[in-house]
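Just the one chain here, laid out as structure tokens, in the form predicted on its own.
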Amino acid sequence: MPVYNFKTMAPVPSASDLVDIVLTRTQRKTPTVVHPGYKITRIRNFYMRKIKFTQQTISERLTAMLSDFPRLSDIHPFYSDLCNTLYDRDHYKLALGQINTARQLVDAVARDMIRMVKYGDSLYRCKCLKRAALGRMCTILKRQRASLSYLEEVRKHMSRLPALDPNTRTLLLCGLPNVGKSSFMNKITRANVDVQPYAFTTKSLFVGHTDYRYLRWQVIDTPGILDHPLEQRNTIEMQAITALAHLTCSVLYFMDVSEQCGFSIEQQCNLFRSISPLFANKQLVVVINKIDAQPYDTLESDKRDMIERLVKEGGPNTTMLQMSNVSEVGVSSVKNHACDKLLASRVDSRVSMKKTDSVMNRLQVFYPTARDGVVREAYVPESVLRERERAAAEGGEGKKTRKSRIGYAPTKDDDDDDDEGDETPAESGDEMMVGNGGGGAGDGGRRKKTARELMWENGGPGVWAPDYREQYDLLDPEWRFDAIPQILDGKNIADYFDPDIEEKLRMLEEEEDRLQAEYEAADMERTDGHDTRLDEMETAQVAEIRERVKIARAYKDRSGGRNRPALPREIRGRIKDCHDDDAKLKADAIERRLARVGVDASSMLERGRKREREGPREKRRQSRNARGDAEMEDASSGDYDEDGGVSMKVEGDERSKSKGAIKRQRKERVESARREQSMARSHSRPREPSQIGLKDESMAKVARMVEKKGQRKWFGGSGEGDHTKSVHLVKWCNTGKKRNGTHYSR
């Protein structure tokens, strides 16, 4: 795991953006109307909160802002070194410095104005000192605006930084420029640096990962190097130079002997010895690549004497091995030797550190002492001093004793001649031939098979398991192999089982199906209409009868009770298909699927059809009204009963609604019938068309239609004599937003 994670600072925001960040969430969780009646000392707490709200969201944003860029001198050299490499330590410190300075100023500013506020003698005094104080604020802030975006570029480089752990088992390549270092990491780790044939494609350092001995290793690319001073490298040759100051691995300095880098054996040669200081105290490979176009022995004399000569004066801790990226010849063995070399001196490093001394200070070496002066020697079983006697009387040591390796992968220890041992012979029972009657005394040369081939030869794990119950130790071994009693509360089961329960339970299960037998015979003679009382046209109406009370049971019974839409969910809302015979929509289907239940649709889809016939939206409305219009006066001239009741007759639209909305309907015309007897009986209401200014009652209808459709604009809304108050809004929520496209918000 990194030590490091830089991806995880929050982007930093530019001067103006960080402005408008703390003025709007001051306006936002803080107060904003002052109302007339305050006091002077409420007013003075309220513009003391702001102030001080907003000095707090600065000194927020400001101090996580320096908590997530790290120190330098806290974090690992290698880390510290390359962000003096990458972006100047000096302007990096002044950045933050800046940073912090402008927090202290801004903290300073709003306990000054605070204190002037507290001392505020009228509204207009304090609301002067609010806006003074929160305007330096922002100034303060503005005046940064050129660190802040300096320190965003920062953690937007830092975030794509590898993420490498400085402690960890690491191997580092170096070299220069298209030497085959990058083809070299993406053949050994699962990263896929970018490989091109000119110099310079890798500009940073890249991060891969590789196992060897079950354990994580870390391979670092590095950019290639140059030969020349220190002073004269640049930013991506500083970076391979900082990793292989500070970071503790194993060096692989990487040679084309084939020259097709554009550096010759020579020039690589002056820059190893140029930075050979930095692989002091590291395990040094020198890779001799591409000899898949150079071969190593066709080598000239002198340049083999001069990679020769180089190793020498790397030290004992420097090898020398031959590899190639394109026919993969020894890749796998320079990981390897790497690799080991850095485990073989971490090993030594830490044995040779001063916690060894505390670790050997717990352990204790016992020596026991002679209890007495008889000599004992040690015991060999029988069968081993067999097998000695028998192979020196053949000659020499002999043969091992063969063993099954059923199960086993085959190993570089196993003799050649074993393959043919493989497999078990085919024997009887559990016992199996030894390989060279190595067996016990009096067995013949036979043993037992273990558990493992039996269990191969039974269709391996899963399949067989070995029987436990020979292993058992009883009073009798007759016992071993007998049901282990079930016992249920302290009793044995089988001590209540009535042996004759199979043939009992036969019995019943017979009788059964024999009583269920005549019962279905009978209900058949029943249903079949044999009844010698009916004739056959009765028979098919007690038929049909049932049928349908047999379906009117389904729909009263069936889930969700009768509050389900008129339509499935599936077909509503969906569009008529024309050309579909089937389509749950159609008239048609519509019909044939209510005929299969016994319910006749035919009233149904006529009003449907009706309905299509007519007009838009707009005459069906105003057809409506006229119709209303006309029941209200046939209600006016209706017969009444004897009791002062209007006698209404159900219509024939009245068939399609349902009982509560034709009692409705019936209701409200007996009240306006009612109505219109009352209004004509009083003298506020002229009784004739004629003295209201209308020539007739047909003139006197068509104004009740204008008067409704001019009412109709209205109706819901408010009118003259409605009281409203409209929504207290401040200056701040009208004004000042979105203006010329501008989004600032205060």
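Numbering follows the first chain given and starts at 1. Fair warning: this is a prediction, and the values are worked out from it, not measured in the lab. Basically, rigid core = biggest C-alpha set you can superpose within 1.5 Å across the two forms. What changes on going to the form predicted in complex with the partner chain:
- Core-superposed comparison between the two forms: the C-alpha position of Thr369 differs by no less than 2 Å.
- The rigid-core alignment places the CA of Lys341 less than 2 Å apart between the two forms.
- The rigid-core alignment places the CA of Val702 2 Å or more apart between the two forms.
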Contents of the next structure:
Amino acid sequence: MPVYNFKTMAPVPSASDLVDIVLTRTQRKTPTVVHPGYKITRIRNFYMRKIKFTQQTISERLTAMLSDFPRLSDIHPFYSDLCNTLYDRDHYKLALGQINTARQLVDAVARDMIRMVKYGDSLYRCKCLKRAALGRMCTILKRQRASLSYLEEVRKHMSRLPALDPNTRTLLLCGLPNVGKSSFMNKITRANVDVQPYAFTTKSLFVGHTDYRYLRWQVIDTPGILDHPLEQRNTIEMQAITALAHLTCSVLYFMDVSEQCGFSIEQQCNLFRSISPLFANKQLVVVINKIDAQPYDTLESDKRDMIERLVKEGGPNTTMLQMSNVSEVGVSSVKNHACDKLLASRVDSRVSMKKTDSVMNRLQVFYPTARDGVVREAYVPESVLRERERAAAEGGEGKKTRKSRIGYAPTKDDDDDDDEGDETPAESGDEMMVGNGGGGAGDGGRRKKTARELMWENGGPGVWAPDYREQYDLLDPEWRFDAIPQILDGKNIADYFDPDIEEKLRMLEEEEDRLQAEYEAADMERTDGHDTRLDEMETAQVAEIRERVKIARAYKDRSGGRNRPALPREIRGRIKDCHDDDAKLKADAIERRLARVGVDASSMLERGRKREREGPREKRRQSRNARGDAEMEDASSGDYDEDGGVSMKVEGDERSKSKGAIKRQRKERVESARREQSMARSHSRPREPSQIGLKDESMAKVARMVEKKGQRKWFGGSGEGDHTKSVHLVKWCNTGKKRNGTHYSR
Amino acid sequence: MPQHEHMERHRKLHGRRFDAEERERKREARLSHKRSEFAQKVHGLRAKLYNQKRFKEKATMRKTIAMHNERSNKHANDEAVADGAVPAYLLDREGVSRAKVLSNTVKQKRKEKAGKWEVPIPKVKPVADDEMFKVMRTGSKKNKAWKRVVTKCTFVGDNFTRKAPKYERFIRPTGLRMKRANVTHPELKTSFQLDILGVKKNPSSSLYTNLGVLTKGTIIEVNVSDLGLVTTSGKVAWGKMAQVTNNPELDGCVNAVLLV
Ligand SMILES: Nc1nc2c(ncn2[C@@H]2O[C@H](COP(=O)(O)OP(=O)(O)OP(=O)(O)O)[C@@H](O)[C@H]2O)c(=O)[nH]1
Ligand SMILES: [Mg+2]
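What I would like now is the form predicted in complex with the partner chain, since the data block earlier showed the form predicted on its own; can you produce it?
Below: every chain and molecule of the assembly, starting with the one above.
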């Protein structure tokens, strides 16, 4: 279903603005540099592009305009009629038609001129043609000044039309001017329509929305209608007629019995008769308004007769109701009645439509046949049943079933119904019981009043609120209502407040005692009664060591050092101070030096030596393994692949030896290889994990080297995490005779 | 949801801000200063356009002011002497308006007396052949150069058929052929788009006339049957001469003045 929202239409520029827009766009979006020296085809293309672009822009804009404005034949007949009365259909169509022809003319001009440019033989000629083309297109646009300004006005007005949905549930208020339509509208919706004591206050349709039965109802306020022939009606009245004619709705015909509006009841009846053809197929309510000024009962009998006859003439769909906007008597009943009627008729029409049949045919209700004689009912807990029984016994027969009050405040009516005050707690207690599963059954049925009930008893929300201090759980219940100061002795107590402060303090003290005891015990054990205190000489030594450390540190700081983390000597010793042949420091020297700063070097040296001892052995072991592998390979290739490169080399090496020796050697080698193989098989040994995926030992060696190289940087040095960015000196900025700052571009 | 004249409605209900009138007055007062600031700052094409606009506005303003002042203005015609209470020495004087009328008629007469065949554009710059024609090289080796293409707009009659390529020396491109001209009637001061019937005379050369080339100053014959002009003998004229007043190859259209 289309949504009638005319607010999204883009503004229509005036003719001169449109010309500006188009030409600016061409200037901005097409190339601007061309020279007479260019190849003529390039020049021609340059200008053809300009013409084409302008034409495209214009037709784009005009097309957008044409598609924005609704076609009167496509929209809902109500809207198309409304547009007709407001904007004059012919004028509207003419304006759009002219825009359309303008678009075609522009296209034709562009086509002709581009054809001419194709024969242009100089830049000057092409340029003149472009100028002529753009000028002609702009002239065509300028001629549309009147249509464009008309369309802009129409757009503005349309965007302010009420967003009225012709297909939804609608109440339509109509009648003579000044009978109180707008007042009623303001009563039931929030539309805020102008109400004044003179005729034709409302000059156009107004839409408001109201709720009834959880549905949204659209209420339309119409301008007043006078009783004269259709041809004489003006635009204001025609809007009301249009709405009456095209909307399926419930019509509320307002009549002013007090005749304050300036029209007699007879005139009002006459109007009803003259527009009654428009009421066909609609739900009609004749609303007798302003009964505060002139009650219906005291109305003269002939006038009353007139009205009653009118209602009878209206047919079976017509009813009469009385109301007053001033005293608000009957306002909601009029609304409810009208809504109910419309709802019923809508449901009827739905049901009578063919659509429902197809659904109904498919609907079937099945009752399962009973499997056995057992009755299976809903389970109600024992306690609840007990409670119910008790409540029934106590509450007696005066108890009514009522809705819970939770969720809404009682209205005046409700209070009128409440003839007994004690009913409320008992009844809501009942509900509570159900909720709690009979938890409060012990208190003999009279349970404590809830805070909500207390609140209502004491004057409702905003007047009385429960005091939550009652529920404080303190050591001494007397403290509950004590005032707690916020500031005490110039300090905010919240800063010092900790619920477990006592507990924490106790634990801390305990821990301290324990640690103290432990420490003392350990001390006793270690010293075995010795005096641990240093004598004078030792103190002096310690002081000296400290001094040296300080000096060394200062020295290091001054020399700048390298930007890498300082490694503790114990770790560094393994690598830097390793004690092989080419180490700079001999063991004694190291020892001496470290002793000077008070470090015991013995363990470090020991470790270094160990490493020294281990290193070669490990290497040896590795190389032996490698050799074994190579030999094995040789053997296999020699055996099975005489032409392989390895065996060729072997032969080359051993050419000088005697044949028998060679043979023997080879045999031996094969033997040993076999043995090795079988041994390898007997306790198969996996390759070292670091060598998996590498072809042979040489590759493994390369890999090891690469690994070491890579690690050299990481270890101790600044790694990739230590971002440093050296200043990049731009050469041209920093060389030459000019000094910094002598030239503005520096 | 705002509907209809919601702004007016809001104003009616809540009024405007207390200094609204004052602000409006000030804005109005500032406007001339703003404009002058802009006018002094703007340059280039925008300045030109802006000045044109302002000039037009000022002209209309001056006109309206003059109109309002009309009653107090002194017109020559007002001095026209009313008969009756006139001193004798002023009797042969006349209102100035009479003189005006006379001078106008004299001018008119002079105009009519001028030569009947005088054309609006008496002199034109001749168009040389090498400007008019482009050499078209033909032959499979493109070594022959005897064909010419006309580079200006031409009129080609309805029933023209091209000659065989072997004999066709001059080629008139279809893209440059014109069928209609925008003809201005100098007395009616209106323009009509009329069909061209033929080219009577191209001032540059008779060859161009034969080829039907339309350049500035060319005399063409146009179909005026739609205008309903009548000859002195009472017949409806349908062909009339007109002179081309623009360079059609530069403007993409033929503009002409009717010769009457
Ligand atoms: N005493 C009385 N006056 C009413 C009642 N309803 C409306 N009026 C007055 O009637 C006058 C007109 O009310 P409107 O609601 O503007 O009437 P309307 O039918 O919308 O009038 P138009 O928009 O001009 O067609 C106002 O001065 C209202 O105060 C009513 O129930 N009792
Ligand atoms: Mg009203």
